[in-house]
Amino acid sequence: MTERTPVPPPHPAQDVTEHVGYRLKRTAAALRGAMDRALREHGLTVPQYSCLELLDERPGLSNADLARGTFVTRQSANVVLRGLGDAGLITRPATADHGRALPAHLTPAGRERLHAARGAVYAVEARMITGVPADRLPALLADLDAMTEALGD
């Protein structure tokens, strides 16, 4: 039997719960749960809401663009878009004018649903950031961006 050399942690930590990655995952899970509950009242899932937000900002995005913007696979984005289309919240052409992309657009019903749900989502975020002093929020956002860049995404 060979002896294993202990791997030093990237920063001082007593156990896994003190690691940055663990804390980020815990926060993301809490945020997702709170958003799921808030959006359920509006008949939306988090990926559906995210698609509506992106389409409100940038009408005509393709399935691939929406997949990247909502952090899901193209296949999952297609399912989300199909559900939004079936609910009358978005429109997409039956065929592509050129290439394979089918640009999506909000319908008036989609815009209404988004605006109603946005208040619930913003209330969740407001609740979440109550734990961060207002003068530290810009630094937190910068730190999160720096961590993302350090991982190459």
Given for the second form:
2 protein chains.
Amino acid sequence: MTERTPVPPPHPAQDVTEHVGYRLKRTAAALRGAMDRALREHGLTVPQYSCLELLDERPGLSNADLARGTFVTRQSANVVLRGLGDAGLITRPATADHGRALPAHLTPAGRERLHAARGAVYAVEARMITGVPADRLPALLADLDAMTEALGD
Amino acid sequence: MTERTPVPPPHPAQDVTEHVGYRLKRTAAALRGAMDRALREHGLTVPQYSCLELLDERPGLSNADLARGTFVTRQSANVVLRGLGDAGLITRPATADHGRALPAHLTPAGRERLHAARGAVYAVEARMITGVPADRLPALLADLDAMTEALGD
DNA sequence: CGACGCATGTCAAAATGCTGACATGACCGA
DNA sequence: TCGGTCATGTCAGCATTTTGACATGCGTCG
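Next up, the form predicted in complex with another copy of the chain, please; the one we just looked at was the form predicted on its own.
Then the entire complex follows, led off by the chain already shown.
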């Protein structure tokens, strides 16, 4: 069987709650909850805000691009985009001029809504990094990247 | 609550992908995917494995306890527990003897399944912390904890 | 004792996300 | 030119999760 690894724990970790994965999941869950609460006042969900932020930064992103950027499937991203379009926050051409990708763009209303919500989200992030020494932040980001890449990206 | 950081952003971060939240979400998504793939061979989902691990560590946990431990609602945890019970991996008394909480316990089959899957999960975690200097791991865990606590836990 | 708050388990309905599948259009190598 | 390959958008079905609500049991305080 797969018992070739005698499970040599590099570090004791007799408690599951000591594992990196558990902590990671816990922090991500806390962040998700805080963002949900912060965005509710602005009438946005986390996936919606993520798409808006991505589109503000790089206008013309396609549905598949946004799906990759928000770590969901194309189908889920399509639902989000449809909702944003119905709300008048983004526009998408009915037909593609080049390939099959439909480039999405923020409407003035979308930009306005994003700017309003951005303050709340940034406040959450600022609150989150409270307690983390500023000089250790780069190392933290680097470690997160290293872990992501080690998992096959 | 003195704003000792009057400077708008302590670090530029003109790009969303530079934000801590984005990296955190990305790493958590990668971990979730890797764990899904690793557990599929053992016929378990991530929530199921989480419950099994928690129950192995602290037998007698109630449904609500497991919900809190896996960061989901009681209803979701109930579905997971029902599935584990149908699979014969856990047992739960039909009636509560003290309060209303029904203490769950691993069956021998559940313990065996958990031990088999644990190797795969630990391998994923070991692979994830590849690239992260071992001496910086404690700081990483501490930072994750600090961020979680700062978000109100 | 009795009422209230609180936690728990559970049901029903809705929202959300994913898997599988299909058709279309661009790109590339033979 | 043509055939294969890949990426995209979209549809349908299913699984998972959440929201909202309700009943039950315990503890506490009046």
